[in-house]
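Encoded as structure tokens, the following chain is the form predicted alone, with no partner shown.
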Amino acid sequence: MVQLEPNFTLVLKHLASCGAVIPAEQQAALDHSLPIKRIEAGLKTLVLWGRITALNGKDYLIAEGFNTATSKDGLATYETKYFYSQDGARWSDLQPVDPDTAVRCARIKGQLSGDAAKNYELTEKDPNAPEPVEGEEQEKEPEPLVFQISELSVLRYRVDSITAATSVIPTDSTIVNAASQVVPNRLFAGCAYPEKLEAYQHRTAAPGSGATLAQDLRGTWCVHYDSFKGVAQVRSLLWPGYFFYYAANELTWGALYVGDGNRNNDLIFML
């Protein structure tokens, strides 16, 4: 039988040895929050994302539901909505961002406070101030802007902007339908070959466009394929923290995110 979502039991199962792991009190509140908040949000399935580590120890579990998916111009859209929480058992919509505060939001490093409630303070040159003029004195530099970026707000710009790259799915494990949705392969038989990055592909990619992860910049993927347990696992090496299994034996799939949101820059340099 081909799985309709991933199950978060075998997820923590098979992603353990990766060092994705969630505490287990978080677990227990998971089990029953996320049902509840899935029929309050009114979302066909609601699974967990990932964890974003924080400095103060109060990382952020990102939970993401979606109720349709379309296929149009080669990629597939889905209707995503995320919402956080620190304990595992309230959850709170983090919003979306707009296309300017996301262009901030990539000028802020490193590792997030843990703190919902905090801003980070952003300066910009004026656009509109009035351009010095050559051989004339200044009385004074222009005031530069000055923003308010909210800690929910990177939060969510580094929530896309992983998802964005990975979103990992088994090739062929779903179909465009008449309707133009994109649902689950009930025929679905597996992967073929496990062991290579063919056997997968990213989410938004559109059903039978044969794009996959092998087609992804070099070196930004590795697998490792356990012909015992018939188990592989998908590893990004652009986001380190992102984790992705495939059981061939049992047919389930299933990815997590365990990391601080940051992407690995100095990537070019160990290839």
Second form
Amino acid sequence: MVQLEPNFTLVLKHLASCGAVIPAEQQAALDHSLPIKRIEAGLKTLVLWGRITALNGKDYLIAEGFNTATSKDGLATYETKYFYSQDGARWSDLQPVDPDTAVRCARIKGQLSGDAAKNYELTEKDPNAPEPVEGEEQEKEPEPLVFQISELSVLRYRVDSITAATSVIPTDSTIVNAASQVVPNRLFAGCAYPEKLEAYQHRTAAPGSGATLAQDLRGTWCVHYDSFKGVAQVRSLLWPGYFFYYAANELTWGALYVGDGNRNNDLIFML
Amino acid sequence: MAADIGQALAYLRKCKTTKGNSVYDELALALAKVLEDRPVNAVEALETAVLSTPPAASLTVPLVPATSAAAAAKAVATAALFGEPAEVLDPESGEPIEPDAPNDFECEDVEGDGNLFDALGVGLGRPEMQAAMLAVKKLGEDAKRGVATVRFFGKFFGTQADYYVFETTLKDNPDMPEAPEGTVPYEPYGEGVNAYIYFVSNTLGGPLTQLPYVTPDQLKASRLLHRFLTGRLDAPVSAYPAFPGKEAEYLRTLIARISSATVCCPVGFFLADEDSAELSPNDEWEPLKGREMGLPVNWAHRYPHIKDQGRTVTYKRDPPDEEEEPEKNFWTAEEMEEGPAPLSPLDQDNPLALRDGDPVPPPAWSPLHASASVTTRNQVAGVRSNRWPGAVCACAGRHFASLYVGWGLKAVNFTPAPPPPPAAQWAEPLLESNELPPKPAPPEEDEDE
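Please give the corresponding structure for the form predicted together with the partner chain, as opposed to the form predicted alone shown earlier.
Shown next: the complete complex, the earlier chain at its head.
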């Protein structure tokens, strides 16, 4: 039997040893609040994506859901919706960000504050202001533009960045059906070599394209494979906090992100 | 008839039992034993002697392909932590060997700590904390190690394997050599950074390795590095800036820095003696209720602060003339560092660096609560470190604990050390330079030559 969607209990069980844990109260609440939210949002699947830590202790739980995934031009596109919750019970929409805001969100580093209504102030040089000419006196400096970036935009930007760089699934665990939709491969036989990075791929790679994690930059992934129990743990070193597990004997897999959402830009000095 | 018997005996001599003898020999031995002893229950004795296999002296590794043998051995070692220890029979007498009397040691309620951390959503989850508790018990009861106290420090992740760390004090400290002449002396066992001795293993229940003592040079070098651990204690660490040691020493410096910065106790639980900074338990301490322990101001640092010099107590060199006052600026800034008072509360820790977009710098510690509702009773509360992500402290009434689960990385804007200044090529003045002394006049030539 091949899984159709990750099982939350198994994900927590296999990734607890990586420190990817959820408070007991929230774990109990998710059993009830996720199915309710899935129906409210009209989604086929809704799973816990991960947890982004916050400075005031009210971490953001992120849930990811989608209805269909289509394959086009060698890429599998998942029409995902994201929701956030700070208590595991009440879920709110996490709206997508436009490209300009995304560029500004990238400038905000460190942990988020945990106050969903907070705005970060970023200043930028005004591109329309007249250029200062050398030698002439300045009457006044051109006013820099001030942008108010909401914390939820930064949160959505971080979730999008991590998803684009990770979202690991076992290679060939999805397949394209007659309607060009990417669906779970019900005849998936398991990975032949779970200790190798070739056994895993990004879900955005079209099935059958042959693009696996082995083609990612070397040193960004590490695999811990227990050959006796048949469980592999794949950890991202570029996005520390992203963990993926694959259990060969039960043919289940799943992932969780627990971290502050920042990329590890010092990776080259750390290996 | 005789031929059949002959064939049967020949067959019995040929067949081998699991022990290696032939069936004929085994039967002969069993019959001989019964005839010799003439036991009362001869039939049962014969059955057990012939048909039973000897009990396994220890848990044997299951038959697995060679590639998974190491992983299977690890699983067996962790499984051996659980359950009653199997009786080991002396192969000669058949009597059970008495195990060594378990060592007398002290430890915290590790499993209870696991429940506190599970409520807060930190740590390793309850099954792993159960195994950690049993590993603490195994280390503590080991008569050969002779530990006095054990604490589960936490887990470090590595790219090839992880480390489980146990913090102990031994009944007999090993010898520590003196620091080389002219360098900052090491802190002896039982004091400062070497107050505790650490054991690590790659898996719970696996073989433990004792980490060495830590030296001031290693601590200073470790502060310049920002590296992933690999999981092998003999792995090289860094060529530049050069780290004096392998991963075992590097891990030991990380443990020293993390424990000094993040292991905490509730404020008022200990009292610090004014002069010696020795800690003594405070009998009048009352635990705080509810979510109060989520505030950093209610926690205090348990271990002394490590100074820039790499020691918890700065070492000042003796001035050259003992009687006179040392001249000003004799002692370096490093030696004059005062540092925070012992048991300083966490709200006095420096906040993290200011970042773009936010006028308020992030605090050093964040609160953690078990329940989203303020009025839930018997809530666990705690703090987590923002400077060392993965370090947490939890408290529920009188029960509190600290744990570290992480990569061993400090949340700092890391700047790699710049390359060293180029070495001067020539120590002496150049061959052609105006600063050289004038060439001596040549000796006067003799008229005869």
